[in-house]
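In the form predicted alone, a lone chain appears below as structure tokens.
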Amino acid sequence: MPPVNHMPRVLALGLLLIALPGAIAAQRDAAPRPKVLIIGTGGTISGVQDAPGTLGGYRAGALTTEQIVASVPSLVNFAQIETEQFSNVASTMITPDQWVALARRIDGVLRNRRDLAGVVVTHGTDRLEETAFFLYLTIRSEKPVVVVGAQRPATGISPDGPINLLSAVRTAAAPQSLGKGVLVVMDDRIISAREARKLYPRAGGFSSGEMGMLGVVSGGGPEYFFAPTRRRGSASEFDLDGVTSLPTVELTFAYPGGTGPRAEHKPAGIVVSATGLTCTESGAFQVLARAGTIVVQVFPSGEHVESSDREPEPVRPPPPRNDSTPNFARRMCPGLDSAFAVAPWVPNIGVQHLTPAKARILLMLALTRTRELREIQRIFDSY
């Protein structure tokens, strides 16, 4: 019996094994990729230098969103990209009115475009945490919204914008990002926008504190290990339809020897960053409160976590400066003006784990709905 020549079969099998990975890759590439809308607002991620490739200064918001997307060709491997230019400025130029317009635009596009998997917002890092938190409170969709920036300009040495943008798009395109609320993606870390903070102006300069890091973007894509619990997304009660501007809320600091604000025009609200108040500060805030200003005291680091243990009470008229004023108040604040109530006074609204800047944003939104102290406290407890 003549010997059987197996060589043709071996060659055919070898050719099949060689072709198989390519066929699998072609099938994968043929699969429809999720659509992600990138909305640009400017910032360092779109900044350029007069002397490219140096450590020198730069102009934020010099490149368009289309240009920064074109600088990361691998984005198309993970999503079908659409771009939109909302603004192109340094983030210090972003105003509360622009927060409202941006939130309404994102909310509308996610409501009307069922084909969109998510939205990425490119933003300057100086004010990124404030914009991201506002979007966290007001975007009423379960689809992911990812805010991303860069610490080095696009033309600088080793820019971080391209890898940050790639990670943000992968996060926005991932089904596991649904329902997580608005996110900040920087340095391959996925951070809840409620907790994101800028710590320093260098690459990787954002922190989640002890509570806000939800996961990471690895080689295989976003990996989640935690999820936020405070109200967000479709559970948000902040409807911006018909809202074009926000109530005026000021932000101030208490300090040794401080005398407190002396605002001729009384704001709707004021947030004071303080661990405590001097007698004079206490009196000044009482004057504002009696004029109708909502006063909120916030721990400077934002790390206070104890809930309010008492019902908020309206500010009452000051007692007469006579024997009805307790002796301890006289001893602590002997020079307190008779127009002020008993000092030291602590504002009525309790704040849990929010920085002063974010407490201001939440108060601005709360005041679009109510001025009743008990209801404002419920809002602060919920978000």
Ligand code: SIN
Contents of the next structure:
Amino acid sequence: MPPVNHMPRVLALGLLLIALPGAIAAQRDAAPRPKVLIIGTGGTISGVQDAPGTLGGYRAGALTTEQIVASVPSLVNFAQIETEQFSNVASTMITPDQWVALARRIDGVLRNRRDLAGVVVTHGTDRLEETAFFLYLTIRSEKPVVVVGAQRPATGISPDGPINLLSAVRTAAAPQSLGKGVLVVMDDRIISAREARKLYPRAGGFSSGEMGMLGVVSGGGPEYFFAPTRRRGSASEFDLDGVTSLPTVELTFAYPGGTGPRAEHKPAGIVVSATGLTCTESGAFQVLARAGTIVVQVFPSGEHVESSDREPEPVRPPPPRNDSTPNFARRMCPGLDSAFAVAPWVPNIGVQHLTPAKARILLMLALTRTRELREIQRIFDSY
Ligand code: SIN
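Switch from the form predicted alone to the form predicted in complex with the ligand and give that structure.
To see the whole picture, the full complex is given below, headed by that same chain.
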């Protein structure tokens, strides 16, 4: 029997092995990219430096969303991009009414456009964490919504907007981002919108506090290590249909020598950033609470976790003026009018790891549904 020549087969196999990666890459390149809608609201990410390439002043919200997208040509390698201009302002101009309009727009577009993989919102960083948390609470979709900004304007020295936008689009386009709730992507960190905070106005200045970030955007795309567990997305009870405006909730600070809010002004709710209250502050908040204002006391750091099994403190009536029963408050606050002296603090609602600004947003939404303390406590324990 003549010897079998294996050479042609070996050659064919070699050629196949050489050609295969190229063929796989060609097939991958031919596959349609996920569609991502970028909604621009303004901020430094669309800002223009007065003297380009300097560290001087700049105008936030100057370039259109289309212009900032055009400055990142590699976006098309990861997604088919559509753009929409919601506003083009510095984020300090964004109002609660605009939160409602933006959330409705995104919720609607994700409901009606099954072809969209996700949405990116470009936003000024000053108020980014507040808008992002509002969207986190009210967008009732499992698809990724990523909020992104920049700390250096598009025409300044080494702008961070282009890389942030690229990372945000990659995150919004990635199937592994489904169900993670609204995300903030800054400096390749993927942070839950519940936890994102601006610490300082420089690149790297966004943090997630002690609870940590969810993942990073690496060379290969978004890599998750953790997932949020609190109520969000399709499980949210905050339906904005029929909500025309949000209840007024004020935000105030307690401080040594503080006297608290004036009683003649009675908002629906008030959040006080405090580790504790002075006697006079305590009295002022008790007066407000008795008049029907929901008072929520939050640690300034946002790191405190109030035990969720506590009952909300009832709003107690003032003790009779001639009541001589010694109580803790009277011992602590001997100079205080006894009408106030029920307790030297007003811990109506326990808050779990939220900054005061975010507790205010949750209270605004809670008050669209209930004024009952126990229900409000349930909401604070769930989201
Ligand atoms: C703004 O918040 O609109 C200005 C600041 C920034 O985007 O970093």
